[in-house]
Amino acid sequence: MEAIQERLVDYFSRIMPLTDAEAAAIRASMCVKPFPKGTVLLREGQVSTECYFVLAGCVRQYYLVDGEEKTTNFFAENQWVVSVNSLTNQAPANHYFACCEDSQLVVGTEQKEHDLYKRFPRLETISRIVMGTVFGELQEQLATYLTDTPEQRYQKLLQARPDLFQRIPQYQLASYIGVTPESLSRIRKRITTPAGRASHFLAEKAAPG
């Protein structure tokens, strides 16, 4: 367990070198909890009081739209799980966080953060950088949904996070990309088979502009 807990310290150290005292304070304040697959960390309508750092496992974000789950994100190792608006503004969340694998998460609260900041002000600077990264990822994800085709979203996901294709059920991946499972199967076939790649290449060359 000690080795896996070092992931958070290593994560912060990559942003800004930590003193021994800062690293020790992070370890001492760290609350690591196991969450079985299927655990719902946050429900629509709840006010978020916690943020999470994924040491192991995977957490899915989704919305309920007319009773159907619409997946919008997956958070795996070394990623933050934060309901930014709900946590910051103490507003009811409009989405869900649920563990799609057995997970080991660092659980953080606002009070714990403030206690650390009082003792080690530099950690607040690191925290602001982290939140900037989280905001940047959210903006990039929104841009992808607005500008990319489902096939482009699939290709980007395959390039950036290939491990998810071995860890996540196809129907959840399809929901994330914005297609039905059947359409996802067709996209996969077009991209992964030689005939499909050739057809896709010729179609792109023939496209106007």
Second form
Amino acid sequence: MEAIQERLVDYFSRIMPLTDAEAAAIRASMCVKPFPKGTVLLREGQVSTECYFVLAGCVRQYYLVDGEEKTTNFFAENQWVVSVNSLTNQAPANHYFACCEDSQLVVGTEQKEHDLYKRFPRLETISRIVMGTVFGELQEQLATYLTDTPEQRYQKLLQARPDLFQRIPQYQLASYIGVTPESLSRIRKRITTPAGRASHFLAEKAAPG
Amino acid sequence: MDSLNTLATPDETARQELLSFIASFPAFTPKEAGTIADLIVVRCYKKGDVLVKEGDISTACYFVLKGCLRQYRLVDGNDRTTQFYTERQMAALFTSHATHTASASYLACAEDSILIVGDVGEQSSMYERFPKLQQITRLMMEQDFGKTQDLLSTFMASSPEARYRSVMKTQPGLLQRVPQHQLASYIGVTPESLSRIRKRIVQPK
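Form predicted together with the partner chain structure, per the form predicted on its own context:
Below, the chain from earlier opens the complete complex, with every other chain and molecule after it.
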């Protein structure tokens, strides 16, 4: 098994040590596919039938609001891409998933998942824990979005996911942070210049982003 | 946080509430429901009780059997509501199972509440004995997750009015249960704006 494909088994192992049989079952059932940059995995109106684990690359989530793309999330290595409501309730999705880089994804279905749980009940335990963790992160994301200024969101993003800044076009990052591309430029200048670092505390109070 | 124990009373009301909740799942016999209820930690809290404070490191999760929880942050000294949790919703204020980061939010009871208290990383023998319970937990979390995903995206991608509509759809009970200024804070508008939005929206009778 290629090193990159081991990432999923490693991910689960960090939550709970896997038996050889469990690890083998995961590897055997894994469906790994390459997706070129630009591939749309899910579109608005479509009912989702798959979930994805990112081995390599990046997937963007966005909405079309009055014809404009509003970016709401990025999923990179060791993250899950799943439209939970659409997948579990067979409801039409209200957003898009698209690869913003050439990516390698593990593609899963509910059926495959349930089969694995039947054979290896401990995998359901792992799944529950994963879900709880990702759910917590989601709730945190919501709370942050509601209370942080754009500049704070920028800082947090820079700290938590600095790799995104090399990989994602500026206008998409701006959308994600909730500002215009011009505002994002201004925020970056304020933060990266030595004078900016000191004065941006004042600027934050005085001027909008 | 041991202060939780002084706030909570594990009494008969809580157990009854838990028992009827577990028994509502056809997967369990009455006897199994009773056994499970004994294994689960359930507590009564009073309106105003604070479960998690900013700075706390917690992997606890709270499932609302009855009542309402409010999640909020202090932003420049202002109380900013970021979420409400009502019946059958779970509040999980941790960002990573592995890193145990300090909470940036407060979680408090907006009403007298009865809560199941658990740990997100729990690998208890209870789940091993009752795999069905784990499945049910996972499925309920999935539903909640899906709703939260939609809520987050709506909030990020929409106008305040659209956010209000989203709350109307996913948490309708909330509209009458919480103070208007908190609801406004949650939606991200002033209380005056919230009034205007509500007037604009025609409620079906």
